[in-house]
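Next comes just one chain, in structure tokens: the form predicted on its own.
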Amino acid sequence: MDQKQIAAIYHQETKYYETKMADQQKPLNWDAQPSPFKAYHTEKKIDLSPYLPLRTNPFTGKPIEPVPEEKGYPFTLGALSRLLYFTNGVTGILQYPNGESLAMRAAPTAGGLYPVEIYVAVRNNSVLEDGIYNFQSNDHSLALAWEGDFWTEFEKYCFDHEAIASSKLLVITTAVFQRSAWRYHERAYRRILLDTGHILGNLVTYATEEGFYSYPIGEFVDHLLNRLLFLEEGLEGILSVVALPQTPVHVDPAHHQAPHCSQAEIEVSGLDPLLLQLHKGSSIQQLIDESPRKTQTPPSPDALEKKYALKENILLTGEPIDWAGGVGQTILLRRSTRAFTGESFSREELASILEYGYASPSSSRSLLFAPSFLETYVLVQHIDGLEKGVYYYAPVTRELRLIYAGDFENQSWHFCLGQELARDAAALVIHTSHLENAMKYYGNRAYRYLHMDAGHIGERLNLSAIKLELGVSGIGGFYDDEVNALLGLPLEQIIIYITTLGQPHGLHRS
């Protein structure tokens, strides 16, 4: 297998086809379902639940007594508690008739599987020991896994990223592969990356309310960071590091260039599941690259603004989303819609949702990994003031460009695996990318960046839609080639994610 092209091979091999679904969706072994929580047995556990922004503890059912905001340098336990809670804490517990329950989180996840673990690294804090902690979402606590100041290692293994040196707090996301692979098999890696993006969307969006600036870092030496956290190879791996300084940092654009390794030198066993082959094949394995560092920078996000420029241009104007009361309450309300009414909502509401989806919390668009390679198409089915059809969305100029008109509800229902959710949605936002072009800059690692970015933007679409009291749900399972056909795109243009928007019907679930 050509490891230089493992991302393209993986994507092709994990496409869904109607004729092969019986083989691709095998019966689930419920006795073998992995736990969505990771257990750490440590005497040093820090209870963060007294600082939950709730009246009742969701785990005990007991009232939460107000706790005075203690003093702490450079941030308090309360600030950290809220940050982790709104990033991916338990925001509700669903009880089933058989007595079992599902702890629903702040960020959406495919199949309720929650494959992403969160760790935090802390230094020079007056209320926490230096060290690396695991966030125990099942009781909202921190388990001290490793004591010590590991900043030198984090800086070195993340290629001296400027934001790490300026931070006293890092949030690290890892993937426990089997949690998702149990159900989605090889395609699980796509879902895991999207779920990671959802979590990053919450973290980056909420962090400013606690006085943090967010700098997601995707370029690091995988095996060295994994070893630092003592992760078991093949079972769990780091996908992102987020530096959280309390003052803005100037980041050298060189940190967003091509990987520091020759992808051809990465050893991948053909005996590994394809999911792990891609994870290994998209890893950076060397701290110092012996070959000259690539100096080309990716094209500006403005480069994609010219696509379909000769088509009919429709300027989308809408009121900016009002977050005056903070985004936290909306995160608490967020649930994936399971059914739409088929009714419409306004063009202005669509404008507000899309604008917030692409707007950065700061003036910089570099908060995303590779946004200039993501393309957005909107399938309009029931939007007041817009003709039904397939549109291209130019996020910088906020324009919709009509590619061709038509009623495609039956096609959207079919390519989303027969989900009525897609048929009854008012609009579908579809993220795509030309994978080969992205790989010219990032190698196989581009596959990670594109999916995490799409998940990040997708979560922002989630939050803005919920704020407007509309329904929203992400779809990661679809007949890939059929989506390409409807959009009129070549197969080299991969389909990454679909977000459905509409008027909600009935109850929501995570």
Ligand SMILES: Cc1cc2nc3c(=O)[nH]c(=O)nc-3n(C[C@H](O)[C@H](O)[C@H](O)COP(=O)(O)O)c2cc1C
Given for the second form:
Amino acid sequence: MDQKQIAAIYHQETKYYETKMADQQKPLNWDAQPSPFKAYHTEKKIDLSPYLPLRTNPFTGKPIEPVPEEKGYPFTLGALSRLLYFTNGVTGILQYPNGESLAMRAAPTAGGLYPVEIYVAVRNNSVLEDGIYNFQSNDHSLALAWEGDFWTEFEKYCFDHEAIASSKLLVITTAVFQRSAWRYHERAYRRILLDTGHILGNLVTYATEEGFYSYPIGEFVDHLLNRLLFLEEGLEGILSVVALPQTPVHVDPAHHQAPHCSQAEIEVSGLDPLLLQLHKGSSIQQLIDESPRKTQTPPSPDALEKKYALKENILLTGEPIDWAGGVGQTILLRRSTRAFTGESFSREELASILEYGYASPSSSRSLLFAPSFLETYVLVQHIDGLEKGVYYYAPVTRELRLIYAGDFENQSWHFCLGQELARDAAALVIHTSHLENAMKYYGNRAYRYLHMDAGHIGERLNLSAIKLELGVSGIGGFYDDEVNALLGLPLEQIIIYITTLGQPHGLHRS
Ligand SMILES: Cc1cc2nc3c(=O)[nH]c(=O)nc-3n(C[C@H](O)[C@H](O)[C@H](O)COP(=O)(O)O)c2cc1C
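After the form predicted on its own, can we look at the form predicted in complex with the ligand?
After this comes the whole thing, all chains and molecules, with the earlier chain placed first.
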């Protein structure tokens, strides 16, 4: 197998086809489901729950006595508690009739499987010992995993990213593959990356409210960072590092625009599951690139604006979403909608949702990792003031370009594996990318970047829809080639993620 092409091979091999679904979706072995929580046996646990922004502690059911905001340098324990809570803390408990329960989190996750773990690294502060901590969402605490200042290592392994040196706090996301692979098998890696993007969406959005600037980093030497966190290679892996300085940092794009090293030399065993072959094959292996360095600069994201420019252009204008009161309140309310009514919402509401989806507080665009390659299509099914049909969305000029008109609810129902959610949605936002083009710049790692970017935008679409009292849900399972056919796209343009938007059942708008 050509490991240079593992991302393309993986994508092809993990496509869903109606004729193969019986093989691809095997019966679940409930006894083998991994726990969504990681246990750390450490003496040092820091309870963050007194600072929860809630009246009742969701873990004990007891009232929370408000604690006065303590002094802390350079941030308080309260700020860290809220940051982690709104990033992916437990925001709801779902009780099943059999007495079991599911702790639901701030960010959505495919299948309710929660494969992503969060670690924080801190140094030089008055609230915590220097070290690396695992965020234990099941009781909202930090477990000290390793004591010490690891900044030299983080800086080195992240290719001297400018934001790390200026930060005293890093948030690291890792994935425990089997939590998702247990149900989704090889296709799990796609969903794990999307989940990670959603979590980053909460983190990046909420961080500004606590005075942090966020710099998500996707380029690092995987095995060195994994070792720093003592992750079990093959079972888990780091997917992102976010530096959170409290002053803005100048990041030189030229320094970060191309992979620092060849990904082709990585030894990947053909015996590994495909998921692992892609994870390894998209890893960066060494600090110094001995192969000819890529010097190509990715095309400007402006290229995305030029697509379908000759088609009918509809300028979308809507009120910017008013986040007075804080985005945290919306994160608390966020849940994935389980059924839509099939009714419409307005073109202005769609405009506001898309505008927020693409405008990031920390950068001019929401595409964190591969800013030039993610393309957005909107399938309009019931939007007041818009003809039904397939549109391209130009995110900077905020134009919808009608590719062709038509009523495609039956097709959306079908390609989303017969989910009524898709049929009854008012609109579907579909993210796609020309994978080969993205791989020219980022190698196999493009696959990670594109999916994390799509998840990140997906979370922003979630938050803005919820704020407008609309319903929203991600869809990670679809018949890939059927989506291409509907959008009129060649198969080189891969389908990455679908976000459904609509009027939720059981919620009367005020
Ligand atoms: C990547 C991703 C894919 C998802 N795919 C589907 C899907 O195909 N169908 C569906 O009904 N929900 C889907 N969901 C929603 C999850 O089922 C939901 O997030 C999870 O049950 C947790 O519930 P919550 O979002 O309300 O917290 C998806 C969510 C994510 C993040």
